[in-house]
Structure formats: C-alpha cells, structure tokens
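A single chain comes next, written as structure tokens; it is the form predicted alone.
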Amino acid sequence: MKERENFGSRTAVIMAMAGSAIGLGNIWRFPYLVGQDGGAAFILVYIAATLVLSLPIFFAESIIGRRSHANCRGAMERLAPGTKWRWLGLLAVFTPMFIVSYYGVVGGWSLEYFIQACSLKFVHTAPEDLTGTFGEFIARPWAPVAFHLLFLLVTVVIVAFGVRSGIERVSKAGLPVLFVLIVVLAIYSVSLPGAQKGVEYLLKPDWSKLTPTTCIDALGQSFFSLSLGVGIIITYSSYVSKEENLLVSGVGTAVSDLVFALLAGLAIMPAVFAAGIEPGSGPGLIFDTLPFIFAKMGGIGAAVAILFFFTVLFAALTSCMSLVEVGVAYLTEERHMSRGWSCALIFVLTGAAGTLCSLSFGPLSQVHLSGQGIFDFADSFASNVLMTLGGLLCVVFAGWQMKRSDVFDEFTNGGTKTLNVKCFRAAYFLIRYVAPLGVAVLMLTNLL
C-alpha cells in the first residue's frame, strides 16, 4: 500500500490552509459586504466572530483531520466506526464538490479579467463603455463557459501532482506573492486623491450601523473565509504530522486570513470612494466597478488592473486547489481510484454542474429553484445550509463524541505543549459550547 502524504514542513501547513481560506472570500465577498454593512463596525464584529466562533470550528476540524488521518469519509469510520456519524463524512466530501461547480465560474471570470486586463482594454475603453460589461459577459452562452472549464482544468492538473509536489509547492510560492500584491495595491490605493474617505470608512467604526443583519453576515463571512464545513480543514489537517502544533498552524491560518482580507479591504474601498462610487455595489463590485476605475486612472491603471485581476485569479486557484483536494482523498482512499483519475472524474462531473451555474446568466435564465436561478440557488444552498450544517455537525463531534482525553492529546501534541496545555480549557468550551450555539443560531437565521 502507498504510504500516505504529509505536509513537508509547518510553513507548508500554514501555507496551504491559509491559501485555502486566502481566496475569493476576501476579494470578491468581504470588501462588498463592508460596503454593504457600514465599514468599520462590521471589521470589528468580522474579527470578534472569527477568534470566538470561527476559530474553535478550525480546531475541532484539525483534531478530526488529524487524530484519523484520513479522507473526511474514512476519518468517521476511524474515530466512530459502525455509527450514523458516517454522514457525516460524505456530507463533508460532497460539500466541496457542489461548490466547485459555481466556484469554478466565478474562478473563470477571474480568468477572463485577467486576459482582458493584459490586453490592455480597461486602458483602451472609455470609463462610461465598461458600464454593464460584466453582465454582458456573463450573459454570453458559451465564453464563460469556456473560461470556467479551463480554470477548473487548471486546477484539477495542480491537484494531480500530488500535496507536496502540487498543492504545497503551488501555495509556498503563490501566497507571499499575494500578500506582496495586495499590499502593492492597498498601497495606491490609499495614495489616490480623495482616497482618505474609504480608509475612514474602513477604520473609524459607526456604531449607530451596528444591526443584527450586521452581525450575522459578518458571522458568515467569517465561517465562509475560513473554509468551515467543507471538509477542507479535515482533509488538510490528515497531511499534517504529529509534531506539528496545531494551536500554531490555526492561529496562523486565522491571522494571515484577516490579514488579507482587511489589507484586500484597503486595496479596493480607498478606490472606490476615489472615484466617487457607492461602496455597497454589490457582489459585482470587483468585476462591475473597478474595471471603471481602472480606465480612469489612466495609463498607471493598466499595471493596476493586471496586479489585481492576477491577485484575484490565483486566490481563487489556491482555494479551489483545497476543495478538489477533498474529493481526491475520498476517491483514492475509499474508492481506490488513482490521483490522476480521481482529478479526471471530478473535473467532468463539477465541469457539467458548473456548465449550467454558467448558463443560467444566459440561456438558462429562466429556470429557477426556490425562485433563484442556478448559480445564485448553488451559491445560497452551499452557505446557508451545506456549510453551516457541515460545521456544526464537526464541532459537535469533537466536543461531544470525541473522548476529551482525544482531544486534548491532539491539541497539546500530548501535553507536550505548554501554552496549548494553558489554553485547552478555554478551546474546548469555545468548541463544546459557544462554537454550537453561534453556529446554530447562523443556520436558523439563513433559513428563516
């Protein structure tokens, strides 16, 4: 039997969960829903919900991922064989997938901006005749079809060479050069005329915008960020080897995730308020807007665009990487199906899936379920209900099936760490108490 892979360092750890929460999270949703949620005041709540609530979920799945090292199906049958608990782990496995297949779209639309913004068009086209061009191109039948296809293909060839030769060499070379990107941009950003606005907007909170509404989105973006409830941080966490301190790799992941999302927070809104433009676009903000910035910004705009679009592409590869990975343990592990193949059957599967997400902007505009179209039924399902479930269920099995014993010896790497030993008590009343209740009250809130 082929000896299983591990993560070849604890740099390679981090490198590779924070590329997996590093990705269009932060670009494409949190700047919108700053925007959209009044600035400040939804930061701070975003970075209070991530190290109360989010955090603990990041743990208990690390436990789980490591303790069975194995796919997130085999690591149900490891730590609770003969039990119902296998749901969840083909929960946890079909969850990455459904994702992928619109994930993929919004993947190829990166793709196509950063062809476009290479050949220069942001530069060559009058600001006022970029105005509705995305959604002209998304209502294309088949270009966005094609794009999408060829940036899943992409990653599925990643994934095939393996986690250390694909999946960690990709991240290890790829993340600091997002941070280097972003920071190169915040940067700009902030140095534009009448930029001062937005970085208010970002750092002065206004508490009088403080909503319940608020709160739970921050919530969610917070559980969506960190990739909670899709078996990625299970699947992940089977590569990493016992010596590895898992307070250090989850607290890493956490902080270099709210990172970037606030410096991607710095990149986008200085420029938004710059040009004059409403911060609460929308999720088309990215695509929609800042191509329009761009184009008046001259010739300078063009090396923005191209640094951004390309920011935005491989963030949105190194999360896709982590989602087909989870299908690719499960399929070679419990299936017995070869790397290559496995990468070859998900491609074709979430391709077709991710081929009618793409239509519904076009020809299949008019087919809806629970009265939304494809992509937007896929999107809300996955948050709302797939994820959230997949969380909750996780935290819940490491705080009330696991045996305590279990989970202390793997978050103190056998109370060999003394800081993880001090800080055990309060982790796993966050994971047994605090992180159930939040994430219920998430689930009950998206559904009502």
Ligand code: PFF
Contents of the next structure:
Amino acid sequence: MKERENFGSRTAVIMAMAGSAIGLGNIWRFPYLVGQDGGAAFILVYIAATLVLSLPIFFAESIIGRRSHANCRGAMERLAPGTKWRWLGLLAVFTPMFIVSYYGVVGGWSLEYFIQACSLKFVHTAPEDLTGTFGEFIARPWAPVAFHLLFLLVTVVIVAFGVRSGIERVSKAGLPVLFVLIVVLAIYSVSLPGAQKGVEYLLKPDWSKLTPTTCIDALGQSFFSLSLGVGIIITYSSYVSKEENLLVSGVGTAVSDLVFALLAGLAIMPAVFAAGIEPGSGPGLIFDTLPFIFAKMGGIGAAVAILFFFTVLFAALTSCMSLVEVGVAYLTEERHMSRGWSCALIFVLTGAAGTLCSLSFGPLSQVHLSGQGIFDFADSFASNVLMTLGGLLCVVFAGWQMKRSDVFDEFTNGGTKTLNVKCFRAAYFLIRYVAPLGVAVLMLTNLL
Ligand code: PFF
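Just the form predicted alone so far, so send over the form predicted in complex with the ligand.
Once more the chain from above appears, this time first in line as the rest of the complex follows.
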C-alpha cells in the first residue's frame, strides 16, 4: 500500500486546522453574536463553551484520527471492527460532502465580490445604487452557478495536489497573510470617526444579556467554528505524526480561531457604526452592508474592499479544502481511487448539488423542503442535525467505546507529555460526560 502522507510540522498542523476553522462563521456570525449577546460577557461564555464542549470534542476527533491513521470510515473499521460504528464513519464522510454543496455557493459569491472589488465597482457606483444588488446577483440563473463551480474547481485542484503540496502549502502561505490583512482592516476600521460605538458594541460587557439562549448561541458558534462533527478533525489528525502534541494543536487551533473572530469583529463593526448603520449578520452583512460602506469611503474604499473580499474568499477556500479532503481520503483509501479522480468525482457530485442550492435563489425559488428553499434547508439540516449528531457520536465513541488506556496513550503520546498527563483526567471527564451532554442539549434546542 502507498504510504500515507503526513503534515510536515507542528506549524503546518495548526495552520491547516486553523484554516478549516477560520471561515465565514468567524466573519459573518461571530461579530454579530458578540454584539447582540453581551459583548465581553459573551466572549467569556464563548471561551468557557470552547473549554468544556468544543475542545473535548476536538480532542476526541483528534484521538480517533491519529490512533487509526485512516480516513473516517477506515478509522471506525480499525478501532471498532465489524460494529455499527461504521455508520458513524459513513456519516462523517457524507456530512462534509453535503456541506461543500452549499458552502461552495457562498465561496462563489465571495469570488464574484472579490472580482467586483478588483474592478473598482464599489468606488465607481453611488452607495445608494448598490442597495439590493446582492439579491439581484444571487437570483440570476447562471452567473452565481459559474462562480460557484469556479470556486469549487480551485478548491479541488489544490486538494488534488496532496496533503503536503496542496493543503499544507496553501494554508501555510495564506493564513499569515489572512491575519495581517484582518489586523490592517481592524486598525483602519477602529480609526474611523464614530468607530468608538462599534468597539463598545463588541467589547463592553453586558451581563444582563447572558441568558440560557445566549449560552446556547455560544455553544453552537464555538462548535461550528471549530469545524466539529464533520470528520475534518479526524481526517486532518490522521495526517499528524505520532510525535505531535494533540493538546497543543487543539489549543493552538482554538486560540487562532477566536483571535481571528475578534479581529474580524473589530474590522467590521466599528466601520458599520461609523457609517451609522444597524449591524446585522450573515450574507447580508458581508455582501450588502459592507459594499455600501466601502462605496461611502471614497478612494480608499477600493483598497479596503479588495483586502476584505480577499480575506473572505481565502477563509472560505481553506475551510472548503478541509471539507473536500474528508471525501478524498475516503475515496482513495476505501475505494482505491486515485487522488485526481477522487477530486474529479467530488467536483461533479457537489458541483451538481451546489448548483441546485445556488438556483434556489432564482429559478428554483419555488421549490421548498420542509418550508425552506433548497439552500436554507441544506444549511439548517447540516448545522442542526448532521454536524451535532456527528459531534455527539464522535465524543461518545472516544469516551465510551475506545479503551481508556488507548485514549490516554494517544492524548499523552504514551505518557511522555507531562502537561497532557496532568490534564488527562479533566479532559477525559469532559469527553465522557460533559461534552456529550452539551452537544445533546445543542442538538435538541436546534431541533425544537
Ligand atoms: N469553521 C468554519 C467557519 O467558522 O466558517 C465553517 C465550517 C467549515 C464548518 C467546515 C463546518 C465545516 F465542515
């Protein structure tokens, strides 16, 4: 059998994992949630949620991946041969493929807006004339589909190059750039007249806003942001060498993800407040509100728009690469397909499904699934059911199916990492009891 690839270094592992974690969720959801749910008070709850729920699940997935050194399906076969756990393996391959279908559509929108920013559209158009153009763009039948397919093509081509030459290289080159850009944007945004209110919106603690609902928001956001429950951490960890420290890569990823989300908040909200606009979230914030603000900035708006949409595009790209890799690992190892053909197959399947999602804003807008358009249905089904179910099963697998001694061995590198040994009891307790309960609550509240 061909030898499996590994990431080249600890930095590479963290960069690739952080590349997956840092995505649209950090840019269009986190800043809004923080502002709505209590500023610094929410950030503290978010950190607590990461410690008791997300990191234990992250460790559970890392342990499964590195222990088995296999794709999600193969991991279940190696760690629990001949059992029903194979369904978890298949779920963990299916979910990311399902997600690529609509995540790729948003990637396509980012690509289109990046190109528009480069063509200086946002400075040459009167701000008022930009209102509603996003809705018109996504309702057009073919342009969004074409951009979506182009985005997907770039993603699969990078993944086709391999774990080291594709994913690792792009993440290592791109992530530092992403951080520099978001810092530059944050500095600019904070320095605008009237920005103070935006900074307060994000950072001023308001303890009265902390309710069970805001705590669930924090759990959900932290879970989604670390790309849990979708086989990504299992797959990426299967490329992590036995010498690496899983505690360090997990904490490193979570910290980079949070720092980026905070910087994204500082890049966006102060500018929104400086322009005297009510903050919002989701696609509307990035593709409607911000272009309007860029257009109002005059000449410098062109540069800011280009940097901003490049950041969005790249963040979406590295997340999408991680989703595709889960499918590629499965096809190459379990179905013995070549990497190139696996990428081609994933491109065709997710491209076709994504086309339906994209068309659901235009020609297929009349098609409804459980009362929602195709895109919205796919999004809510994935986040509310597939991801949480995947996360729950993974943490139960590591906590209850695997032997304690194996989990210990993997988490502490055979007892050689002192800090990991010290943290093990707490981590194992969280993996066995707290995290499963937390995701179960998240799942139920999402469904009800
Ligand atoms: N973690 C990414 C974000 O915050 O945008 C999103 C994401 C990517 C979630 C991939 C899930 C996933 F499978």
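Just so it is clear, the structure is predicted and the values come from calculations on it, not from any experiment. Positions refer to the first chain, counted from 1. Between two forms, the rigid core is the largest collection of C-alphas that superpose within 1.5 Å.
Please say whether, between these two forms, the C-alpha of residue 37 moves by 2 Å or more once the core is aligned. Yes, because once the rigid core is superposed, the C-alpha of residue 37 moves 2 Å or more between these two forms.
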